[in-house]
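Presented as structure tokens, the chain that follows is alone, the form predicted on its own.
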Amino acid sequence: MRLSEGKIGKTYEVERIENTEQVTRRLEALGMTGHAEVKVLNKKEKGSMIVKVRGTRWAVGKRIADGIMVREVRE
């Protein structure tokens, strides 16, 4: 599923990045790579959403949510 589908409160691991290469290159620089885990803290209207990764709060627009695939974690 992709990460703009998730919902708030739950816990998600990242499973691949399909976006433009220089996209993925940062979110990987961030800290966002296989297997991190991403808790989808809130969620906006038009699909922008904050999120926890790794100790650090993140806001990430919804184009770039869309191309995150995640699988969710079972707490």
Contents of the next structure:
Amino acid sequence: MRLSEGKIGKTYEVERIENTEQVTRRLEALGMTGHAEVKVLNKKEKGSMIVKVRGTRWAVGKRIADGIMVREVRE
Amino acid sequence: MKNSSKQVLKVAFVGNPNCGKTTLFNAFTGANLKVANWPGVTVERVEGEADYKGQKLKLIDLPGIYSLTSYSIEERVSRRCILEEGIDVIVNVVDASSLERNLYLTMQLLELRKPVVLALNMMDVVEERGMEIDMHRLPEMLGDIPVVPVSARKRTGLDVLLHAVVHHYEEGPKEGVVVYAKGLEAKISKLTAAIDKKYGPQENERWLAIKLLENDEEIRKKYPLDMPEVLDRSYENDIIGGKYDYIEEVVEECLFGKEEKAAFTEKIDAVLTHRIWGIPIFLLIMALVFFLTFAVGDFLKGYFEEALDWVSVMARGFLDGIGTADWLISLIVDGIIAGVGGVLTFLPNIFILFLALAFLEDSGYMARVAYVMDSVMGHVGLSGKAFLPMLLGFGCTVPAVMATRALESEKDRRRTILVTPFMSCSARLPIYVLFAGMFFPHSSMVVAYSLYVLGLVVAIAVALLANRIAPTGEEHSLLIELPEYKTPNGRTVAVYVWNKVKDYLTKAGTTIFVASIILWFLLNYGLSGMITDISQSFGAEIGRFLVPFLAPAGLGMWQIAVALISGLSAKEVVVSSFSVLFGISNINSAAGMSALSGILGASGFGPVNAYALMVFCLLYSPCMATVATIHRETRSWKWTLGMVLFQVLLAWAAATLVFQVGSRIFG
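After the form predicted on its own, can we look at the form predicted together with the partner chain?
Starting with the chain above, the whole complex follows.
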């Protein structure tokens, strides 16, 4: 599934990133690599969300969140 | 490898955005550079000096970066400085409270084979949250580099850090610590051998090899190698993965009690970044900022007016007493004191405005605004990040224009630069205070706030229009770090506000001083030499020439034309010009205001004209300092002058609309 479909309060594991080369590299430099855990903290109706990756909070626009493929982590 | 001692050591401060580099740099150099709690405050490199037991050090503060690639302006500035300017020691400032992410840059720096000293900042936050860092194991796992806990805010650990810098320089660099997968390591050794053979021994062969495998543009151009069997694809992903794998090990071994107490920030965010309430709350906060600016500022203003009155009377009496020529008394009292003093009486308002902005910036709210406004900005083809420079524009347009560097694409930058001047900067505040106070005495605050909102609306409308005419066609996606909320630091806020107040005073002493003198001459001299009737002056001639153009906007008085032209030097000058033009010594006082509104009213200038004037001042060409900055940032006179022309026309059209419609309704 896409990260943009994620629900507030849930944690997901990054599988791969489907975006332009540049955005992908930037996300990876920020630690959004395969197997990294992403927690959705806040989300707007259609669009951006606030997520937490490797201890850091990020505001992420919809286009970027659309391109982050994740799967749910069972807790 | 040992380094021999050197006269001046070049030390670069490198670290993630918002990790406290600049605070640390200020602590060492005694500089007062701006710091705030949002990423991307430092956009240019800054240098300073320090001294440790006779060893001179040159310190360089670089913009915050997440990695050493060359995707953004900040990364390129920092990387070029580290690689090409003979940096002797790198101080890697690390936010200990988010070790995992910060260490990624550390891993890259270690590969450069330059002496690295780790400054572990924000240890107080780590302790507050009940976390612990194993200070024994951490340096071991980082290849035995010195790790020094510091607190930039409390100024602890500073001497230890400098000692480590000097000592570690003499020891020379350490080896990198990350070992990649076998296949990758084999490629790295093949490449280092090839580099050695083709280009001779290099200081950082391993780093060059890694960059080649990452397909790094700059390095590939500088060190081209024809080895298609080794460089068959970009291995960047594998290399990043290798580093993060190692960081996970480090964090697992060195960081204890990771149960975060970040709940505080999350609770505040649940309200402030709420999907529905986020925008209303933002508008409310801004309304509160302006309420404080006007209400509290006005309260303090009275004292300034009394002081100005006193100075004006004393100066006249003194100059008269020593037999100064009449024209010189007039120049000093009616020109300089009225002009400069008139602007100075607005200092309390300016002070409160910047105090409020400093609180917003240092608390951590700024970055949230980018998220809150992202969808609105998305409609006009910009990312929420573009809203940050616009918000800074409420303070001063010059730093706001520079802050657009944080935007990734050149098109986004220009579009943001185009609309940023529509945000009412603090120099426009005196104009609003004066004219709203004079012509709308019962609702001056609402009228002034309406201009702030109007500026915001025009900015968004212009961006929308620009996007319709020429869509950038680029992906506008927000990606910004949201720092933890914190109580604003007294020293940080004080430095911020003092710098702004100082700027304002400097401007009063230079630009406004000179403009007042020039204006006085233009108004007291005419074709026949010095004149007594101001309407015969050069200034009046120039103003009268423009009157036909300004008349449709309800601004058809030559005095207003002169004031608007002088306002190009700095917008406060519009106010000081009115003092000089109408010979009012204390324009911001009740007596001064009623005198001016009396004169203006007698020639048919009423509230509708006043509103049209304020709208014109809001929108027309930004001050000279801003125009110069925009030229420097866009490197195009054509674009810059086109923008100025567009804004003057827009101001004229908007003021005309206000006057024509307004005078039909209220007239």
